[in-house]
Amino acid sequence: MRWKTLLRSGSALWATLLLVPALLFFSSGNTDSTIPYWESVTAQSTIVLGVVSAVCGACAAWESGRLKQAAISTWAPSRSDLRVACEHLAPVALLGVLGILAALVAFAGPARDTPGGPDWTVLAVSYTVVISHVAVGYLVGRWLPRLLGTALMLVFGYFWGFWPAALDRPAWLRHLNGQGIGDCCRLDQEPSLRSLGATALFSIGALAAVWIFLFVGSRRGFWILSSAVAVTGLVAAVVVAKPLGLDGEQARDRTALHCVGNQPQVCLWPEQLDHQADFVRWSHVAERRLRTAGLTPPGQMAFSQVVPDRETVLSVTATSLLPLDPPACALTPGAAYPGDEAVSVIYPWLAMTAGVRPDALQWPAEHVRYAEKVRELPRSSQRTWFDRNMRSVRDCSIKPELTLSAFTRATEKPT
């Protein structure tokens, strides 16, 4: 059948005309988080999937109700039920790939003039998603009337496209939709290929099981192998994602990074390299202050912003002394760490000694008052109260010692 035909007479084009407008102006206002990096730009373009995906699964459902409506398998058979199925879905298929492109083209804004491209495994992966739901509608058109088979996946598609996200648990339950990656990723991270294979384990293995059903046999081993194949597919996916919990990413690989100086070396992604002099300008800075304090940087930095801010610069560098995690102490059940009220005065504290100014934290503002007065004591009262302060934060025993006429010398001028 002609391509203007199956336009014409089907329900793609109505709904392309509905859904890609809809997807541009609602995914145009969600990239105010959005990190300029492909990787993060393609894993969030996947938020609106369960739209795009909810929408082709009931086209499908009323192209499959119209041919049962038409009684096409009573014609001559000229053309198998494949291909019958295959012609009318067809548009149905170039929606899909019209609205995953849509939704990333409205994400894709912040990385446009960043390294690489759009990360094509996730696209691919959004896809067999939608294609999935595309067989499934399908099918249920073949069972239900028109309209109810069309509202029905209409309903399911949505629900089953944003529900499992908003559980907590069981974890696995979002990465069998697609929707394990919509919060990556960081600089840093990339989306997990676990995420992405269990989506398409799941997704294959439903739409095998429908392919199986509907166009192998109709005997009783073909309903058989039907329902083990979309077992086997449900069972494989949650054996694939059941280790990632909530993570939808993984770790990016680091022979990307490019570092350059010492104390502190610089390490930046491609995407920051534009600006690497102000990375390293800034972060020397911190540096010298921070010695000049008597404190001791780590030897190797890195940022998680693209475009950096002085400001920023000096924190992260300053505040890359206090450990990323608690200590395993402070992770049991029911554990008491005092480490937090320190962390609390000890961060303001270190980001002001490398120069940033105190209205520029963002931080409460008691404790940067706090961290203000600590910085009136004498230099060598400064760093034994963060030497002593800093014991609590690796010591869930200690508790800190707050009160700052325990650290007073009147023998140093203040700093």
Given for the second form:
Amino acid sequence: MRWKTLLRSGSALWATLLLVPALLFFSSGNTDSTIPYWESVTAQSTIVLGVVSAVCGACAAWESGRLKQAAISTWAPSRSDLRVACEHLAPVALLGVLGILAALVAFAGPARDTPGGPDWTVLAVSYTVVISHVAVGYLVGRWLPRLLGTALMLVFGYFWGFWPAALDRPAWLRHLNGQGIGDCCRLDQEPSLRSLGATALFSIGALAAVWIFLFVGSRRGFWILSSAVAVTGLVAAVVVAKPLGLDGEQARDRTALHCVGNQPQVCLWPEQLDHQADFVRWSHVAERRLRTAGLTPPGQMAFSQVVPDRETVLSVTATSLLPLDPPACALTPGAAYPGDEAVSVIYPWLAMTAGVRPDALQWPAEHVRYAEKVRELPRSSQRTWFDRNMRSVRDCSIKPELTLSAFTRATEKPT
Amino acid sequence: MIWWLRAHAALTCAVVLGACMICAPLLADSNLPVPSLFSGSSGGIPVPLVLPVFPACAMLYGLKRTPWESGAAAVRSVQCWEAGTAVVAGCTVLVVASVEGILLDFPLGFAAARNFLGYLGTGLLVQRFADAQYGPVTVAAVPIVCGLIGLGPAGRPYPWMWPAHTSGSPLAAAAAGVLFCLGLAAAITQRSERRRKG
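Form predicted together with the partner chain structure, per the form predicted on its own context:
Starting with the chain above, the whole complex follows.
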């Protein structure tokens, strides 16, 4: 069939004219969650996968409904059913590619100068999701009368594309529709291969089931075979996805880290290497000031920002003296953790000790004011205050001592 | 009467309607997160407001299932029968939703019923002016378009985007009511001869 006729008489061209500008418009306004890191850009661009796959499924149902109404198989066609279907679905498949690439292009703005390229695994798996929607849409369009199939694929595609990520249980459902990697990625993470594998298994199972049912044979044996293939794909995907829980990220290969200097040793990812001098200089400034205050600076530092600014590097270096998570005694349900109050004032104090300006601090104003008052104490009293309250941070049974009068004398008060 | 009901897939419609009214309170807290062109990814529509699409599409399909020739020589007004079916379905949904709202503490019940009326009205209007098969597709597109352009900053719906409003909104109730009445008028004034060319 002439491709001009194919495009003119099909739904894919109209859908492209509506979908691609909408995707570009939406994506360009929502790049806040991406960092200049290609894995993050690629993973975040899949948030519109639900729209692309819903529209492609609806177009496929449209084509299928037209073919059924034309009753082509009664006209003694010289081409096989599969060939006819592939010809009519080719523009829809192309629409899927354009949709995914349009979203990627719109999200790729921040990462333009960083080394590396988009994660082709993620894009390939997203495309299998789109193709599986096209296949299911083709089946539904044949089965339901007239355009009811299109309506169903539009709404069902939308629900399936966006609802699983909003559900807590079952947590593995989001790894079946391609939404598992929607929270990816910080600099030290990459999309989990398990999540991508589960998505691919499920989509390929659905695609194979539809192919067997429609084009291999329609006797009862083939129904059973195609159902078995679909169920196998589903079960395999669930088995692969279940251990992941809600997370779709895995740790990035640490051999890519490039560590320089010492005191502290600063370890940087390739995306951060352009600003290596800044990271190293400011973390050394923080280290000197912490050492002057009598504290032990961290031995090794890593940062999550790609483009550093002085205040953030100083405060991250300083606050790395605090443990990342509360102690185990605070994590049991119903546990009391009095050290939490201490943590919220030690953060701004540490940051100011490292040289961050008080107006650049992000913590609540009353904690910052209290920390400023602590900074007015003599240096040894500040050190005593820090040591005393760090004990309550590490141990749930010790209450913090936050009254400043207890530290205005240089000697340590017994607890 | 039984033949009329069977020809118009009344059982399918009733089953889908029942399933929708049962699932709506069960999914009352569920939100369908949708990418919105103006409010980023924070937009979301409560699932009970999107569920009435299914019974509305089923009804639109059922009403137009028979070819126009089968009613061409009818003595009774086929259009009035179809409009009457829509009215009966609408009243049933309103009653069931009010009962659910009172007994099951389901605040979105009236909103779901109102959305059903609005979707049905929209579909009937489309079926009057375009071919009958475009009704369900348009109705399916309404909540999607609503999610795309109708959610403003922080995910709150714009005043004119009635499907996304909660139960207490008079604007949305008026919009749905007007659409439903227009749809009924469209169904009643439908000419029985074939309108399409060729």
